[in-house]
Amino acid sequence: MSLLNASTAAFKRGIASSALRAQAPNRGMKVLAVLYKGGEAAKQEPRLLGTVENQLGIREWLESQGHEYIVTDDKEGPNSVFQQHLKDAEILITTPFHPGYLTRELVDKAKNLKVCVTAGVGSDHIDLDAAVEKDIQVLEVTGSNVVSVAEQVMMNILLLVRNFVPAHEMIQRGEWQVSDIARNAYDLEGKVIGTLGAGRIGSLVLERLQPFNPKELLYYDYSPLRSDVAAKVRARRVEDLKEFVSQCDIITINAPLHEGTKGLINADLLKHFKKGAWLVNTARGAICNTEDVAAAVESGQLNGYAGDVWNIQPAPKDHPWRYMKNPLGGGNGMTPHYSGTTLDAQARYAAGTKQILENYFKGKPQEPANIIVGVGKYETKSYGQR
């Protein structure tokens, strides 16, 4: 994801930063992983690798090399397993789906921490500036779930535009009144559709939208698409954000969370949206102001909002995005955060996590595209222009 592609010099810098790190000593290390609890589903389905129960499939491999492997979903508060073991862990593995928030305060307490690995894509739950200052490397499995998320975006766009959720709920209630659904159902064809962020996911979304014959595809990003990608997706860049949102019938957010995007979608910007536009967010919940988006849906300024990312995860039971509806009783396409953790994606990010760890153990350079923070410096522009 990028508002947002990695720097063009990332390859050279990535090799350089990896070379600066001394080879990891041949000794047992403490590896701490914060994953989500899979329950019975994880016991029945071993391919749910990103769960506490199945532990990314690397326990036997790690322990055979003499490393200690602590896996938990308990991440809140000073007495949590996460915070207790973080104090002397050398490697921290986290996931965007049940993030262990690594704040500056916790970084200061993690005296032995050398590497943070995101099993997936998106490392905004880590204080990256603090990691830079403490020479802690931050890596993620770039590309591991971009197709998974792009497909989810397409599903969310269609379920909003076609008014699917109220139609399904009607059937579950045993009712049948076609007009109540059709009065707010539209075709995707002929619409102006824009992506806020045109990195790996955003460009895949633009590519997948073309067969629907939209009126126009737009994108907003601080960097223009590469010429070959631009020719492929046939999208027009709009450089002013308010101008961008004012032209779109449908907007999908495909940008990482950083200081430049946090709270970007707020009451002021929503005033510039087309009345009745649809908004999809599978990027990060905190890019949108929670109360402002809920108010926009309930007033009809937004015809609907769909996504799987929340400003707090797991989302509280009273979170307004659970219950908001447009004036016609629809427009809510929210789900738990799962777009990037399909079984196919889990296989990719588990394998990628193992490769990152193996590179670290053997003192090998990491793949440049996976490096968010190298030794003492950023290696990407994906988290803002620095």
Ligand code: NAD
Given for the second form:
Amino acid sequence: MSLLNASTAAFKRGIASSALRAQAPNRGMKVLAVLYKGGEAAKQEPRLLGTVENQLGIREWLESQGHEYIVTDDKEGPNSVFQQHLKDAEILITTPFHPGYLTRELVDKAKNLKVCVTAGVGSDHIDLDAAVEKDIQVLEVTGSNVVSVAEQVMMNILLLVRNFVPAHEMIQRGEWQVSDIARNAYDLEGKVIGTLGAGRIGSLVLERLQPFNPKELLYYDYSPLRSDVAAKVRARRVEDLKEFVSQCDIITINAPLHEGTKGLINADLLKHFKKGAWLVNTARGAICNTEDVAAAVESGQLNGYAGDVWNIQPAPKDHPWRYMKNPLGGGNGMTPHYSGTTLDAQARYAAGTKQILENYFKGKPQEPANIIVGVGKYETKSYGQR
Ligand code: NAD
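Target state, the form predicted together with this ligand; input state, the form predicted on its own:
Full assembly next; the chain just shown is listed first.
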């Protein structure tokens, strides 16, 4: 089915469900979900719950209660299924992997919107200030994929430091020249490693780095580490950002995207990095300036950059992060955005989304940790110091 047909079919399904809603006026709420297209993989693998095909596994449950459920991946432009149905949806479910960007302009048009649920972690695709102003709650399935991301961070650190990608590519080309790889391969042991953002994911990364015997672990965050984690990992807090980056051999970014982190890693700050440092970003692409990072990798100021998050998703074919390389031909560990959408993570965020909806339908309080924006106010300190 073409994208257009899929969108039309989805729209018609919405109309059909509206009829159902008319029969059950006290129960029917319009729930709109923007998910990523799973294609053949989603047909073969039902545990790919976060896809348009498998619909978070909640269609039957929602419809059995008389609710209308629109699911689409068609999210760009005023004629998209997303923007058409947003006009009267009460609940919006989105995922960071294929973000339905809820701008201030769209918030103004979403007259019936009461709740936004992020199936996953990270709600920067929603204009949170606009949600505060309009009394729209924003909820995440907090913690649902933090282990998945922390594991990815570990993999990304290791593949950069050990120069894995060029080694693997060499093997696939049918070649064998150990020195070409070994000349830029190091051990993680004895390195200074820092996390920018030391919340749930940052803490898990610090814990997982312990057995590698780093020289020192550092963190930069306006909130101190949870005391139990601080006692376990003995990471030193550095309060000045330039000082922080200048001391690290490896930096991992684990802070949300907000006005205080957007473009934070730019040419100015990159000058203060140790020459040849490695940078891992599984938080959000727009925390790093695209061109400045690419230039730093190309010049060798960064020995490598790895991550799964991009300033535009899906990333265009000519995005410089797809192709950038350090002067020795390595240093690129980019993947599509998938670290937080492992099958294990999908089971957790699908279940968490259902729980949030159930609480809302029954008028029960939400889990406090899941509330990013409550009615009329921020309920978290993670999205900037307010
Ligand atoms: P969290 O709220 O537990 O922790 C975020 C930490 O960042 C907090 O301690 C906060 O104080 C800190 N922070 C905020 N602004 C900062 C700044 N300007 N400088 C330094 N520290 C700052 O969140 P989490 O669960 O650890 O997730 C962090 C982010 O990771 C999410 O917001 C999301 O963007 C990203 N994420 C990515 C994926 C993926 O699949 N790649 C999955 C989940 C989360």
